[in-house]
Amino acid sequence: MRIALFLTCLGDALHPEVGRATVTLLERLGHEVVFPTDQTCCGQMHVNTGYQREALPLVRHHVETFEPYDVIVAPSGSCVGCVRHQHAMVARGANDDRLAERAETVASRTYELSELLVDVLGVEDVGAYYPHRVTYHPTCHSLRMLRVADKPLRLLRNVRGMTLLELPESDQCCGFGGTFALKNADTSTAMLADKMRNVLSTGAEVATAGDASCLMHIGGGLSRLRSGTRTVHLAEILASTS
């Protein structure tokens, strides 16, 4: 299968290792991965902050960039959530029904990584090996917008050498929420403290999730505590074989 990688701007700028792991994983499973070099921000930050008019050019550019591809994957629940639930809305808000229809078509071909693996490729055992104690945080957009349910856990349970530890209150937000963490820093920090307490209670060496943004938030807090627990994206674990 030929799959287009939608890396996301955060992945490109701060966590390129997540994109590399996604490519490694999919190529190991026998698929061709292409990277459309014209891709930019999907506009999630603009839409979530109320700047829908400013997001319109980003929506149009995203549609034009990914329209030629039949399957698109992103290692990010939040950005896939934006593409699926916000792009057509932004276009219709600007009275551009044709763009909205095109956005819906692109959205229907766009998958978060665990969705692609389990629902489209029909794979739960990707041949990964990761000899560490790991706990999984289900991010808000993947859990509530995309409803990926237990797909990431089904993939993790098949990773050889790994001990998967249940995260208490796993469905609670980590407090990031993009610009929410900047505009509501005190609330965000309190939510992060709860999440870190639960992560550390598991005794895990690694906390994983499907969104680099949430892992950046959690990982920053854990590093300041000098806890010894680190954050690793789901794609990196699934790509690991040694």
Given for the second form:
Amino acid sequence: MRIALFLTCLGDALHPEVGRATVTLLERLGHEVVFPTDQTCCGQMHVNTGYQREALPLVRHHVETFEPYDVIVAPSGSCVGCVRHQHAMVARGANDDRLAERAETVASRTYELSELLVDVLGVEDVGAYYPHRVTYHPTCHSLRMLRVADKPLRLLRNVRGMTLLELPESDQCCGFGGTFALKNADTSTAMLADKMRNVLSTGAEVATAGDASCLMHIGGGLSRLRSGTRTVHLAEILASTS
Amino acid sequence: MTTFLGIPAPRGVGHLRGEHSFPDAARGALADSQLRRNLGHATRTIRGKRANVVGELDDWEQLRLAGSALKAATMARLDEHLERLEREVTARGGTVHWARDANEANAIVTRLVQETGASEVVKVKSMATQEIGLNEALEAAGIEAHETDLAELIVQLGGDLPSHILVPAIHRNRAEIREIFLREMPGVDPELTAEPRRLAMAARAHLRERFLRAKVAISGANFAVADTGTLLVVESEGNGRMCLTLPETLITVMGIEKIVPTWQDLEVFLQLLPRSSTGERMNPYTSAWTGVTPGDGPQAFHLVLLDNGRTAVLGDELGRSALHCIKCSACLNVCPVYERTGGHAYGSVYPGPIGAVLSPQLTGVEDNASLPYASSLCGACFDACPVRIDIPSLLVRLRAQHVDEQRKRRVPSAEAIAMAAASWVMSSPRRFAAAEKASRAGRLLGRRTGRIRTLPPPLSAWTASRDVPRPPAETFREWWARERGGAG
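Next up, the form predicted together with the partner chain. The previous block was the form predicted on its own.
Zooming out: every chain and molecule, the one shown earlier first.
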């Protein structure tokens, strides 16, 4: 299958390893990956902070960039959530119904990584090997906007050599929330502290999730604590074979 | 109601606006470890109870859909249902009063109490009277209002404000309650301990005296059935039953959104409410009354129908779903922000996620501009809401309304400038790639550790507690161009 990779702005600029892992993984499974180089950002930060007018050119650009592709994947629950639930809304808010329809078409072809693997490609064992103790945080938008349910866990359970540790209170938000982390920094930090306590209680070496942004938050806190526990994106674990 | 009112709740009266912005008000609560423990323990306990009783029902999702559909249908013809309610209440010997806002409602209730000659009233928990600041208005007229719900009593004696819809004194622990009782309760046993049973008995003795003395009661309402003009209050302690039956005059203050057209509609809500609220299959007391009945219960009944910003909310096709709320507090108990900050940080009598969408709509968004941002948009509130109010989407919508208001007022905030700049950069791949290259200067930071520990404001809010990853030596698009020749 020919799959267009939507890496997200954060993935491109700060976490290229997540993109490289997604490419490695999908190619290993026998698919062709293309990277539409015009892509930038889905506009989630703008929409969620209230800047819908500023989000509009980003929505239009995203739709134009990804319209030619039949299957699109992003290693990010929240960016797929934005594409699926907010792009058409932004277009309609600007009275551009034609753009809204095009956005809906692109959204219907866009999948979060675990959805693509399990629902579209029908794979639960991606042949990965990752000899570490790992705990999984289901990010809020994957869990509640996309309803990926246990798809990431089904994939992780088939990774050889790995010990999967259950995260207490896993469905609690890590406190990132985009600009929430800046606007309500104290509350965000209190939420992060509880998330880190739960992660550390598992004794895991690695905390993983399907969103680079939440991992940047949790990882930023764990690093500050010098906890010795790292964050690694789900795509990197699934791509790993040694 | 033939006139569209559509005015926000007035300033200077009632409890819909806080003095401080949410982040400022939250700071104290976040630093209070006892409060954090009280809240964490209480919300976790109620969450668990709710999950158990909701899990017992096979048709919970269908019930939620039914509740949501019934509310939407009722709101679409609210004027007709309210007129029906007025006719039916009047036909059964009650009197209906229409209050445009808090000031009018307070004036009506004060006049009604004064006409009875009473100088004190008993009250059964009512969010609406908290919203309009009725107790303060009565006090100004020389009328003492006694709260009879245990938690409300604790809040009132403590000179405090409620911090939770269901458990208004959730922020107080047993030792604090004992101290409040010893200090404020006339004739209390000086040997009183912090044992819950002893505390409850002290409150009971205190309240019993007031119930038997009271000539006037003021209540809220959980529901009003338009078909028969019946009002309902659900509660757990029996104080409501006492207020609703013993006094000679009963005055009910009710937000106009509390109406349901028929008794059949109640079947859905009386299942949804107790399970979502107290985590019980059924609430211990459900009291219903219709007009007046000679020789039985209050012989005078007044219903005050309160707008106070509600028709303004109703005028917004999407925003009006906030009025579907049945005040169960399920969203508070699952909200990670509420759990850590408590209710007072929201500044309004309606705290938590529903308060963050309802209060700014009732007052106009600029009067509560920090509330729509008091959420990480994690979505737990939407999943818990028994009538499926899409709170995260409403929050995003209110944020957009706030930003648009700022635009209109030409307030050039640093944030607005940054957002516009980011939009300009991100809408062009060439500009985005250039910005990525520029951000590589960030690699100069954190050279030794691979992590950046301090950034200038406003990003210092991030680095106060979190490191930032060092920008990579090569972005993904550069890697792709190098490896795959840049072909799309």
